[in-house]
Structures are given as structure tokens and as C-alpha cells.
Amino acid sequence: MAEYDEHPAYPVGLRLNGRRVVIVGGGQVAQRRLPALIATGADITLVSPSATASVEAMADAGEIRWERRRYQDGDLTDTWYALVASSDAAANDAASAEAERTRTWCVRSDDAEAATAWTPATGRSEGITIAVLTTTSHGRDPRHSAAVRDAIVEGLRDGTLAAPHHRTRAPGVALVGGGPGDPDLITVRGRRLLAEADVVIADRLGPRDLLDELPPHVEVIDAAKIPYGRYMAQEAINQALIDHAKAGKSVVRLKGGDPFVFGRGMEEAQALAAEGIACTVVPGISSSISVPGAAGIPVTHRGVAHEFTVVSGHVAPEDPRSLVDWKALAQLRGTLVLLMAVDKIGAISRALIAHGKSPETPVALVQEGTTAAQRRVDATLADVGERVVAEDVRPPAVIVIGEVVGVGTGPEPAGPLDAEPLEG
């Protein structure tokens, strides 16, 4: 075994494409490192009589070629880089040896200081890889690395790291969702493009508390109050975009939930493709699923709802403009999770009983999801207009209807117990 070396090691990223690398051990080290590698394009051959799931998963998909044996001596005969990491400590010493003497630069799980080579902490972010190595008198320290990737990592994702007179994005639009409201449910890129943007377009229902977090210089429009009245909101909203993308600054139109579910998202981005204007689509977290996770109700669950259907109950089933076929939704077993409804929920209600849906069917009512002033209202079917009334349910509010309302909240309802294990 080497000594500890204290001098530091020299950082360098290697270029693997198309070269051979040569893996010994099949375990969760090597499950850990396997994508990073495969990412790189590298010829990868993994060495070892078994693996985890996941690594013959890869092998099995041809992005690495296993032979199912133990190591043995030539193996890493025209290696660039090797990765030692089985539970064979004979066999890592042997490997080890056979890369220093063909000077194949050799990483060690097992031991880190006979070891040619060392793997950094690393993050990445919109095409950038962070790797920190930090060492001390007494060798090496990873979950210091580990924290100072991460704490980087972060900065950069969520702009707190960000470079303004270096700020590589063009000028355009992303159209952001911002998911159900609690301002840490937003994706790690959509907070990233925030950090980043000139001009924020956001919505009522977005995300609110993370305006605060914006730089001074940030120029926020809330879209409800964009002029040209009621029936000319969303043409001033299309071209408050493009105005300000035209200007060249960089939009974000920060949208509650995901922009393409009841956002009028895509005619957003159709009215900048229109104009020749560079859209970024950025999905958020739809309310129709979290929100009722977030009180206790599962969408499906096994033996009880096996599809889940969202509707927007915008429009009262007796108007003519509505596109829903509220006689099919009656028929479905699984579960109806309706957005933007609470007006309409009695004669969404009566609809559903008239074309054969049970009166006593399970509802709840999920006001201000995912926030502090989240609350909770269970009814029927039956009753659900009334409980509305009296309980003064108020928008924004997700509505589930299905048996899968009891799942979290009491005995399992009855039903056969399905015979294929689910995802997730």
C-alpha cells in the first residue's frame, strides 16, 4: 500500500469517448458510476461473476459489455482508465498492480491511497460539471467534498452563484411552471431561469413568495392586471412577451401548476413562434396530482383506481361551449380530479348522478393546496354543492371524487388486491 502522499492531486477531465474502460466489481459502487461513464461515450467492459439489478439492466441495453467472471490478469491490456471496486480485496490488490505497471490511471473504492487516480464530488448544471477534491494532513475528506459540490451545485441552480455580466442565456422567453404554490415545489431549472430573468409575467396562481427573491432590478407584471380589459387579458399577456423579448431581455412567464395543463401555455408559445421569438418550455408540477397528495389522497391506488381522469370545470355541463363528455366520466371506476370548479361542483354533481354516478361517492375539496392555508373538506357526491356553501370553499380548489378520498383517511376500501406489483 502506498503511503499517504501529501502533495495534491492534479485535476484534469478526461476524455473517454470511444476509449476503453474497464470496470472490476458489479456492485453499488459501480452502479453509482456507471452512468457518469456512459454519459462520457466511453468503450466500457465491466468485469464480474454478478452484478446489481441496475448494472445488468445496462448491460443488457448494450451500454456495457459484461463478462461474468472474476478479474483476472491482462484485463486491462490498452485501458485508459479503470474503476477497482469489488468486494474481492485479492483481486482489487491484483488490478491495481496491473495498472500501475501499464500505467493505466486506476481509481480504488476499497482504498483510496494505493490508488492512481481519485473520483472528485461531482454536480452539474446547464452544461457545467463541478468536481471538488479537498484534502487534510490526515488524507482525504469526500463528504467535505460532497458538501461544497453541493452547496455550488445549488448556487448555480437556484442563481445565487450566477455571473449577471456573464450570464450566458439569450434573450427569449421561458414559460415556466411554477407548480401548486409552495414556492420550493418549483423545478430546480425553473428557479435557475428565475434568478436569471429581466422581466417576470407571473400569474396569480404562481409560486408568489419567490418574487421577493428577485434581484431589485427585475421587472415584475402581474398578468391580471395586464390593460385591455377582461376579453383582451391573454392577447396583452402574448404581447407584453413579445415586446419584452423583442427588446432584448430575458422573460420569464412564471405560470402556476404546469404551463400546458389549462395554462394556455402553448398559445403563449405559438404567439412567440408567430414572431420568431426562442421559447423555452419548462414543465411544472401539474396541482392536479399534488395537491391531493399533499392532503393525504393518492390518485390511484392498488385495488381501488387504476386511471385518473383531470377535468377543467370551468364550464357547467348544460353549457354549450362545454367539450366534456360528462356521461363517460360517470361510467369510469377511477378517480375524477377536477380543476377550477368550485362554482360549478352542484351541477358538475347532478350531472355525474344523473348519468349513473353512486350519490354516495366520495369528494374532497382542497383549497389552497400545498400552502399554509391549505385546508381540507370532505363530502359526497350527494352533498358536495351544499358543503361548498357552507363551508365557503373558495378558489383556488382541487376536487377529487373516487373512493381513493378514504384511502389516507380511514379503513382501505374493500376490492380485489391486484396481482401485479405497481410503479413506484
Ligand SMILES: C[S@@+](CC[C@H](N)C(=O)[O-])C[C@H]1O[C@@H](n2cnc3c(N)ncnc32)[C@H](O)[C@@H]1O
Second form
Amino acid sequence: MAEYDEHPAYPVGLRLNGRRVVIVGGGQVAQRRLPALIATGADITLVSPSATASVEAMADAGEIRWERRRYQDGDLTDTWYALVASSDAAANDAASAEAERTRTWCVRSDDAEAATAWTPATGRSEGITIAVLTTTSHGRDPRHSAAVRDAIVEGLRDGTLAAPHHRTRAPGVALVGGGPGDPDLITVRGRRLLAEADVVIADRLGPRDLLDELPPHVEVIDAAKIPYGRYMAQEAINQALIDHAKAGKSVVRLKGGDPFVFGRGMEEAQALAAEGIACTVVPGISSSISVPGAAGIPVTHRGVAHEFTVVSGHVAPEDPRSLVDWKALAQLRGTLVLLMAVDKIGAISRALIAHGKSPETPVALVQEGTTAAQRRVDATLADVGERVVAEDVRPPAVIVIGEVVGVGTGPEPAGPLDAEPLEG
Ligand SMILES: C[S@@+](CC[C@H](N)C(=O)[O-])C[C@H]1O[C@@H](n2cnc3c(N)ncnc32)[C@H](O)[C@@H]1O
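Show the form predicted in complex with the named molecule, please, because up to now only the form predicted alone has appeared in this conversation.
Below is the entire complex, every chain and molecule, led by the chain shown above.
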């Protein structure tokens, strides 16, 4: 068996565009391999009496040609590459023999040793294709290949693997939604941009733990501490983004949740556009959905709530600056999710009740959701104002009003990270 070590497989990238590829067998193996083969632009024929629903959908969409029958000799004529993966051992052997005869590179899912080609574990990140083949003295080791592939792809995606001189540190600004607080809840793209940044301007909310991981040369600026002299705070932040970008830096503006949900993200994007500075926006997981979820509350639930409305409670209902129609909200049957509403919840609950919402409507307040400090306080619309004071609920908190508050009752989630997603 030393043969594998002495004669390792030769890695190669096949350019299959427009070239005939034949797949024998329409099961799980074909289903897994087909998307990458289709992406090459290959002219793909599937020979198989049956196929999985997903493979059938690819045939229906015209991405592959499907001949609904058993393999027969001659199917590999003019074929560049064959994948033999049917449950019919005799057909596999016959197809493999034809491939050998016609000098067609042939992968076999049932017998790697009889194959003339092996499929590596592959992954892609930002224009790089990673292909890993592990061979030992015992033959192939696909699990090891997949594990190595995963480690490489993850490293490239989160930026930890790129050699410093290869990092794509384009000057400009990325407005990155950091998610609700748990550092694992930022997007892959956001995390990679963070790893590539020269300057990070961060809000108080969001995944602050990620800032500790940044290399020492990265300048981390607390947005709340930017001196704003004759500017308003937001203008001072805009100016800081502009100044650093103009100095040729790669700047990440790290925001809590999603940049465009009460995040003033568009104001920053517009200020940058006015200066001709390139700006990328990376969406984030908004606290409005994820924080209730982390506390076991789905914002919708079949048969309970068919809508949810996210509302800012930063100004009281009677305040002339308020743009919210509290009367209309009181008529809705669905879920109300209030952000920035801890201070004004007493006035808000009174307004909702005055406009007809039941005082018995369940309410939950979730403070510092998805972090180690997460806590949930339950109330009703009638007593929520008192409960907030009695329980000393403080911002940041998401307040959920509606029957969905009760649907997840049962065992409390063991912790913020263990909250089980609920399916409708
Ligand atoms: C200025 S808004 C920004 C919202 C953010 N852009 C988002 O999409 O989640 C701040 C409010 O979001 C809510 N919030 C953000 N993170 C939170 C968290 N981890 N736990 C509870 N509430 C949170 C609170 O209502 C807080 O007052």
C-alpha cells in the first residue's frame, strides 16, 4: 500500500467550460458535486433512471441534461471527465471500464482505488479556490482533507490566514454591522474587514470583545469619545471617518446590530459619498430580532403573530418630535419590538392602552441580549413601567410586546448562547 506515498496524485485545475462531462447516478453524490461542476460551464449529461429532487430541479432549470435510463456502453464518447456514482455496481464497473478504455478521467464514489481521478475537498473565499487531497500509506483520507480545507477557508474568511503583504487593504470605509454583542454573531465578511483594518471606529454597543483580538498596530477609536467641539457628535464621527480615509487608511466603522436599523448608517454613507470616499456596507444581525430570540421569544409564530413592527422609543409618544403613530400600533395584532425605549416605556405603555391595546398584553424586556450579562424581565402592558423601575432594567434592552412573549415558555434557555431557535 506504500504506492500512495510513492505516487501521489497530481493536482490540477480542470477547465471544463463547454466540455462534455458525464455523471452516472443521480443520488446524493451527484447532488453534492453538481453545483461546482455547473459553475465551470461544463456541458453536463446525467445518466440515471432516477435522481434526487434537487438534481431533478437542476435538470428542469436546464443546467444539466438528464437521460432517464441506465448507463450503456458508449455514453462516455467524447467525454473529458466522468463522475461515476450510481447505486448500481455493475453500471459503475462498466462505466469505469469505458472511461479507462477511452482515456477519460474518471472519479468513482464507490471505489476510490479503481478511479483514475480523485475529488479534493474544495472551498472558495474571495476568488481563491482551495483544494485539499490527503493521501496516506493507507490511501485517501477525505475527512482529513475536509478538516484541513475548513481550517484554511475559515482562516481566509476571518482574515487570520492572509499573509500581511497579500491583504487587500483598500483605503476607504466599511460600515460594518457587528450584530447584537456576542462576538460570534458578526458576519464572516465583517470579521474579515475588521481583521484587515488600520483604524476601527466602534460604538459602545456591538461585539466589543472583537476589538481585543485586533493586532496592536490597529488604531481603535471609541466613537463616544471623539471630541466634537463645535460639531455635533454625529458630524464629528463623520469627519473622523473622512479624515482617516483621506489619510489612505482602511477604516472600519463598527456598529451594533445592523447599520441601517436606528444606526445612522446612511448618514455616514452620505457624508462619505459627498467627499467621494468609497464605502462598503456590511449588514449585521439586528438586535430587534436576535435579542428576543436569544431570550426564547420568536418575533413571529404560526397562529400567533403574522407581523412584527420595530419601533424606536427614544422619544415619548406626546413629544412633538415623535414620528410614530402609536394609535395605529395599538390596533395591530402582531408583535411590537421597541428599541431605545427603557426610559419612555411607562409613557409608551400608557399611550398604547389609551388607544385600545389590552393592559394584559404580555411584555418582555431583554437587557444586554446575547452577552454573558443577558437578563429577561417579564411584565404586562399595565405594569411594565413599574417593573422596569423595580427590576432596575437598564439600556441596552429590547422590549417585546405581544402574545409571542409567552410561546417559548417552558424550560428557560440554559444561557444566551444555548437559546434554541424556534421554527414556525
Ligand atoms: C441605536 S439602537 C441601534 C440598533 C442596532 N443598529 C441594531 O440593529 O440592533 C440601540 C438599541 O438597540 C437595542 N440593542 C442593541 N443591542 C442590544 C443588546 N445586545 N441587548 C438589548 N438591546 C440591544 C437597544 O434597544 C438599544 O437601545
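Numbering follows the first chain given and starts at 1. Just so we're clear, the structure is a prediction, and the values are computed from it rather than from any experiment. For the two forms, the rigid core is made up of the largest set of C-alpha atoms that agree within 1.5 Å on superposition.
After superposition on the rigid core, the Cα of residue 98 moves by 2 Å or more between the two forms.
Positional change of residue 116 between the two forms reaches 2 Å or more at the C-alpha, relative to the superposed core.
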